[in-house]
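Presented as structure tokens, the chain that follows is alone, the form predicted on its own.
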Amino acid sequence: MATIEQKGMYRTFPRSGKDVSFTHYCPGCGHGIINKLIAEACAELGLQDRTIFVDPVGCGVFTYYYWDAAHISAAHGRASAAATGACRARPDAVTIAYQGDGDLGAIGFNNAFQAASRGERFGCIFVNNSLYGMTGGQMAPTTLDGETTTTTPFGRDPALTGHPLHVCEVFSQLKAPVYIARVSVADTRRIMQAKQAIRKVFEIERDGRGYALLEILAPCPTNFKMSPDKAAAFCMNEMEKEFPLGVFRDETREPLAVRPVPRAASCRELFAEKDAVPAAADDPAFPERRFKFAGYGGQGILSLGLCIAEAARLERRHTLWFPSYGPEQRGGSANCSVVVSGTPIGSPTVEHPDVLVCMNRPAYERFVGDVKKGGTVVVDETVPVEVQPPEGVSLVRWPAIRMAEEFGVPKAANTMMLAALKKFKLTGLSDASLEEALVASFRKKPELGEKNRELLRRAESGARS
């Protein structure tokens, strides 16, 4: 029968193409102990097949070689952001972000702080060894006053670099976290306490209670330039003075409250009634179509993309809408991507659209070269076409802005562009669905919905008055 350690960790670790039975950590490093405690807790609670670990950049970067569970590798400082996506996409999973003090305390602090403020349903195990371990022992936000590092050779000077960051104390000011604690792995008694705290984090996430932060003080003999026993003593005698051990918050004694799982709004919620649009149905015969809509903020670019996405939803197609816009509410650049498919979609980004719709010159010149061969560019007639589309790409110049002005509704230029997509059959969607989606976008002002339907039909037929 396999032991608990064998269940929680792989038997061998194929780093650098070699199967070895030892980790990459330095002798006396706290990470190795913490890794073993995490694997034990995960296996003992029977959560191995439910757990998603988010691996950091830093000394813990190779944990996917060690823990026998699902893993996501995050960019430096972004483990909390990746964990947010994982726990929202898989609310049934136990999501654990593993981060160091340089990773979480510096570049990733706002990611972690905001995730905690939102009460995301994941646990963050935060290893504090008071410096940047993997990259050479530089000063970190948690470096002690007077502590010597490679970037503070004369000791950290608070007058120049401030005082150490107390992550648990800062996070304790937030309302949402359910558990915040600090432990250590500097000696046997502390290691046993750390194991219980790690186990508690797994239990919290298993039960879906909310956000949990566990800070673990760990020795770093190599960068402390000390023997393992002296590094452990430094951790107990110096680091614990600055970072007292203890539980800062524990709301797990309260009855488990049913909390909604945070998620993004769907096109259905943005437009139609919740029960009016059925779930997407697979149809491999329907080819994937990618759209890019671009122009100035205030021209209805994002709304136009949403109309296409909602029309696709009405026809039970898989669809994704992804906006991008500048800092200005009006007048800045804006664009959005829409993907419509008969099968599940892997990514909302559109780098090479089948259809590009442009309402201004900057948008046209920025995106026209990206359109796929066989695709179509629809551009407002006011835009000078000095840059020609790629070979094999059709160009349609459409008087959207002029027609909207002639109809007496200048803000309806996006509806005029929808008329072009409808007239030239560029969406693969039915006329009825496109019109219904347009009307639904004005559900708070029904009279505008019907008026825009009329404008859409007039524009499509080429009416001028």
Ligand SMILES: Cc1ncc(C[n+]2csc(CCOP(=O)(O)OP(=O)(O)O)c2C)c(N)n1
The other form holds:
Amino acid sequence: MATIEQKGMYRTFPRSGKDVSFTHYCPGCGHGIINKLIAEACAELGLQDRTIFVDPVGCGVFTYYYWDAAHISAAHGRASAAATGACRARPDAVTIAYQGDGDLGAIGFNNAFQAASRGERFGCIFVNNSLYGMTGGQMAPTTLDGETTTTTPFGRDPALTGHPLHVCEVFSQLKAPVYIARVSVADTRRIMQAKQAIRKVFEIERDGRGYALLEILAPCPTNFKMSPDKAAAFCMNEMEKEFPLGVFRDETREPLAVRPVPRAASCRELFAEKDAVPAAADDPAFPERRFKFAGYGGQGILSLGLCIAEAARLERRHTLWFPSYGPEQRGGSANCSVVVSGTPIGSPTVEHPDVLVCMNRPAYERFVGDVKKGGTVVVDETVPVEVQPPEGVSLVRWPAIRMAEEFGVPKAANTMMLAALKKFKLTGLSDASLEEALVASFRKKPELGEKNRELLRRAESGARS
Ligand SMILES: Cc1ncc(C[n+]2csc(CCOP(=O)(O)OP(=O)(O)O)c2C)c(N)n1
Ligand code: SF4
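The form predicted on its own done, now the form predicted together with the named molecule:
Next comes the full complex, this chain leading.
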């Protein structure tokens, strides 16, 4: 690909500070051909403004430099998981995951397989060059029996490493996919067929029909240690013996009504339908606040975070709650991050909280150093404070556990902590929302909701600060 004039690709590729008009692929690499076909299909169908590409880690990693559309860069093996999120969040988009055979067939097999099984509405373009190209030519699940790679220098031995994985054939066992096919880019005729199949994947996603998998056999001259023509011949003669080309499933001729597109409920539908709270409203005057809640599992620390997120939702703030569990059900460490904002939130992770709430010593020692200047740490008074918070961070020692015990409800220590957040106005949310959220968290046991509201008020007025 020396000159890139056609639509679908950028005209030049500004990589590593240089504005070049050639890709990073080796001469004769299948990725280069496939990248061009994908760009052409996307542009010819007029889908550039609707397409979200999910890029892999592998030799296809830089497609965001080449294809002129929206991109998400996924971690190695996770393109199908990221594509699931993208197609659910943007049902109107054409979502295309691009994955290598190490990426999809090895580390990422399960998330790709499960996405196919669920019939997620994205197309997966799966480039099978029979080995790990980017990392130097190691064996992949698709390596042929007897094929030499850097990790099978004497040829793949099925007795040690099994036989090649046939991804199309395995995915064909699933009910949900609407299209599964294998093509090749080893010669001109095959390239033309591959182009048609790629167009088909775009059309399926354009029409919202469901999950499509297109495997493309591709030469990797560098790691095959062959000239481009010999690598193409290997792809045609050897790879096709193991991986026959063909269409394994094509349900695209069925009228759409026969196969309704499975539609995932959005978060808003899942959580907001019952009480019909409208979606978040933008309010740039409301500053973003980031919280971290940490303690042992079973101390109600995740519910406390959820309560703040729920209070924010009731006020139509943008909010995210992000739990992190230790391996144990009870007694292990648990923490959650909550972000509340007047504008849409970029990331749910909280590295530097404005407010840190700690119910035990390990949590305090782990997170206290991260609190932002001007922030506040609320820590249960039983926690020995040997490490001081950073300069400019306020410390509130609060008798949450003791009060809960004195009130005869030891499990309500998290409600006692909420009292501290409310009393010292640390959330930016109204008292009414915090109370309503607390009561709502006991929806299944309404008597406990009112009881906790009462405990909250007692703790707030009774505690020494
Ligand atoms: C989690 C993780 N594990 C391993 C790697 C190293 N790694 C990068 S690319 C790659 C394999 C690439 O092979 P493939 O997916 O077949 O794509 P190709 O380069 O052949 O197109 C591996 C193992 C990584 N980046 N991240
Ligand atoms: S190493 Fe192989 S897959 Fe990677 S760019 Fe070169 S030829 Fe293509």
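What we label the rigid core is the largest C-alpha set whose atoms superpose within 1.5 Å from one form to the other. These numbers come from a predicted model, not from an experiment. Numbering follows the first chain given and starts at 1.
- Core-superposed comparison between the two forms: the C-alpha position of residue 283 differs by no less than 2 Å.
- Superposed on the core, the two forms differ at residue 303: its CA moves 2 Å or more between the two forms.
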